[in-house]
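Form predicted alone, single chain, as structure tokens, below.
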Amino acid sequence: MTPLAIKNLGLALGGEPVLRDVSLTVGAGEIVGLLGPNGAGKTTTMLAAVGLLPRTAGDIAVFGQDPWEHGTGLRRRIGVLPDPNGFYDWMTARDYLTFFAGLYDADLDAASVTRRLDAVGLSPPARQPIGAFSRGMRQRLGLARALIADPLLLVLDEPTNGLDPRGRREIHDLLAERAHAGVGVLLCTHILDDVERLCTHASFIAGGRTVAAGRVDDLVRTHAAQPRFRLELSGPVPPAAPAPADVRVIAHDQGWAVVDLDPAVTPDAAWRELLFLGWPITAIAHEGGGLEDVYLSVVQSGPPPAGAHTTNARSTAPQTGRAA
């Protein structure tokens, strides 16, 4: 049964809409990122996925539940990782997961909250009050709190923030490995490099609705602008080797240049065209792409008529997480 599935989802907070139409789907075994601008909806659409806000239109199903109505039933099968955390400052690390394994009515022995800590990378002095952890260790605990009841959908608000990249690949594995194991994990996040390493899907949200959902690769393919790169030269372009009809100078001055190349080409076969008309080449690097143009495009188009989603075809066969 499918872990998640938010349908043309609406949500009012004080009388005033926040959500307005969003619609997303999490399969088993699939790690799908949740984008978009600060005060897009992002989090208000996980409180309501968890059940702890109430829709005013649309459907959202647990494992085919209603988490509003089912909540206390599905708590054993859900794992959330909230933004800010909320830990009680004054606990050891140990205490925290044995006291919170007693509310999913999880019998914790010292040996497996030992093995829970090692899971996310965290092993604290025995005696070091949480008050004491930097933000990095904090997210580390919060992850093995949401781990504890080993449920079957994550829900995870900015894991890997305040993590270095030693240890935002150590999360990367462990999502990866989870959803191997068919966990469906919605990950929301404003490092693109955490989707583009781990999602198969991705979900973009703008004022309120979603505005493009799809696998990852379709979308980049679908709504990425040409490709940009910046190319640095040794000397000037001769003045009689203008750049062809397939190349777009972007911006140029002494020493470099930007170009947008035409889909129809290739950058191999762009670079040998300008070299054979003269342009004294020596380094090429690639500009923006992938996701960041995805993100540009779809956000700044602003959100789309009510009901109008630009969302892509998708596959409903669960998807493995790619590992980092």
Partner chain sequence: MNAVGLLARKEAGELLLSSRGLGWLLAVSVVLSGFGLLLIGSQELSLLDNAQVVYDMLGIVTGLGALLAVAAGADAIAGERERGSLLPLLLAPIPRGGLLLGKIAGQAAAWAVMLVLAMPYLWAVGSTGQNMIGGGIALVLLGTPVALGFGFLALGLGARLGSSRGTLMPCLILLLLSASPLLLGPSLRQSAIGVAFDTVNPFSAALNAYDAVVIDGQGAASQVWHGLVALIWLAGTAAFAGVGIHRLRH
The other form holds:
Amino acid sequence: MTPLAIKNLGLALGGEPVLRDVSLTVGAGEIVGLLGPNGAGKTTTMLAAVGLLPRTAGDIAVFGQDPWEHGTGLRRRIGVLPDPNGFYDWMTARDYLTFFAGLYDADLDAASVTRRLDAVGLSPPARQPIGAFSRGMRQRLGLARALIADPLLLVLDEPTNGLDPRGRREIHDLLAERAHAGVGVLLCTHILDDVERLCTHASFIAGGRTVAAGRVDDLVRTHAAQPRFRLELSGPVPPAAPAPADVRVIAHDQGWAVVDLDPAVTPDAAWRELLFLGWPITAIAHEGGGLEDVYLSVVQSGPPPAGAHTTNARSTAPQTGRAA
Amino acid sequence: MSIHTLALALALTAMAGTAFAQSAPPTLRVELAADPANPAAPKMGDRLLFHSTIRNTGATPAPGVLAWVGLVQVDPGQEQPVDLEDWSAHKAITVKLVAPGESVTTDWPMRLIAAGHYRVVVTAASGEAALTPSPFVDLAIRQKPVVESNRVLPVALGVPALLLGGLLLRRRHTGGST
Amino acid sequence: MNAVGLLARKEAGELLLSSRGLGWLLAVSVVLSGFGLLLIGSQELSLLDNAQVVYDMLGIVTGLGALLAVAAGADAIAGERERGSLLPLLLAPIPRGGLLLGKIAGQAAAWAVMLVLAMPYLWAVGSTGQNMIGGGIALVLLGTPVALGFGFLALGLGARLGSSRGTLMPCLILLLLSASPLLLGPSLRQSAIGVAFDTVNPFSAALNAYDAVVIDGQGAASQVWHGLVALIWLAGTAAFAGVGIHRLRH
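So the form predicted alone is up there; where is the form predicted in complex with its partner chain?
Then the entire complex follows, led off by the chain already shown.
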């Protein structure tokens, strides 16, 4: 059963509409990125998804059930890392995990607690209270708490906040491993690199609406601005070899050139054409583009007009997340 | 008895008095005695018992009889009526009717609150009968320290010290964090 | 142990075992010690009737218990929300009623510890007098609903306001008003307003019951009305907190 399906979600807080039309699906084994500017409604969407906020329109189904109606039971199967993420500073990490394991009816012995802490790369001194933890340690502990009951759906708000590059990589590996085991992951983050490395799918919301959603590859292809590349050249461009119409040279010098490609042409076809014209290309590097361009494109352009569909309406078929 | 009850009783007495205005007024006599079991030399905190007898010695019934206990301190320089708030919960009674020759006996418990020399009196009145006090019963109450310092000091100093020790131990245990 | 028991243990642990909790108990003991030392240090106070001393001590313990309940209740929901630790609790599979029960059970445990802490003081100032045991029983029977009622009040208000400071202020004002009979003389309390206030005020109900049991030596059975007032207070504030927790979003 699909871990999370949100369709046309509308939600108001204090009488003010916050979400107007949000849709997304997290299949088993998928890692779906939820992206959008500050105040777009990402956290509200996550809280509604776990049954903490009542919707005013649309549908939410967690494993086929309405989380607002069946929240208590469903939460045994959902692991959530909220942001901000508070702890009981006077407890030790072990006491804290044991406490939450009890709340989830998951009795853990000391060895199990150690394994859980190891899994998130946390091994504090036994008596060190959480109050003395660094931000990164607290983030790891929050993740351990979210994973305490081996949930089938993970809802994570900025999970790599405060982590060093090594810590981020460890968390990426952990999430990829969980997804590989069939866990659906909704990843809310501002770090586009996390999404590019981890997610098969992404959903962009702005102004309380889903403005783009689909496979990350498709989104990049559809929404990214004109693709820009830096070409390394072994010599100057032959004077008698002008660029074809679908390649626009932005700048060039003795050993390099920066070009934009027409979105209608695939890069492979463009490179073949340039080589045929005698360009001494030795290396090609992508410049810019990717999710950042998608983000800027869909967030700046705002929601699609009424009646229009978001591009690349995504499949709900299970996919394995791609890890870095 | 509250002021309101007292006022009501007096009003009832006055109304009853109007009804009996044509008859000769009743005559009340009040006796007061300490209970023989009372300690000979009472001290603060002791409980004493006094017995009063109100007798209608007249020829006509006495309706709406009210009797109350009073206490005055008579130590030189400290002469004053005593507020019985903490001394006794039984401060007054009312009797609907005391027939001629009939008597009403009442017990007045009292807990001794403060040291000194006192006089206890029970006074009876009705709308018809004159205000009739009992003879005084004299009372000398010995002072007794209420709180014993050999009990209070160890507790007052020991409990906070124990908790402070626990707090310091806790801080050392957790490295000073909360 | 079920979720409610775990929560109660956590709450009690936070109230009693943390440095903050121990600090609170230390403050309570200092107040009680101060009162005890005043009794033996001040000639005027040392001549107070023994029952009066016990009565005063019971009133002080009830007031401190209610104060602890207000502080703990304001922290339990609003404080946790401010620190971000409430959301993980709300995300755990605990029914809201269980959350409330766990929170108040923790406060009840803290109140029980306060009662235990008060016993040596009661013994020290009251064992030479009378009705100390009756007073202790009255403290448990009347003081408990009064103190926990203030805990419920703070929990409910904290759930609605979401701010511990915003919760503390009205609760403390109400507590001060409610506990004013501790400070007012009998004459003021016997005015028409005083009598009306005493009739509905749970704190007055407890104090009047202590007065009746300890000073007047009346039996506990005669305190049904006072007990009823305290229980109505407890039930009303529990309902207030229950609705507040149920409506709590995040």
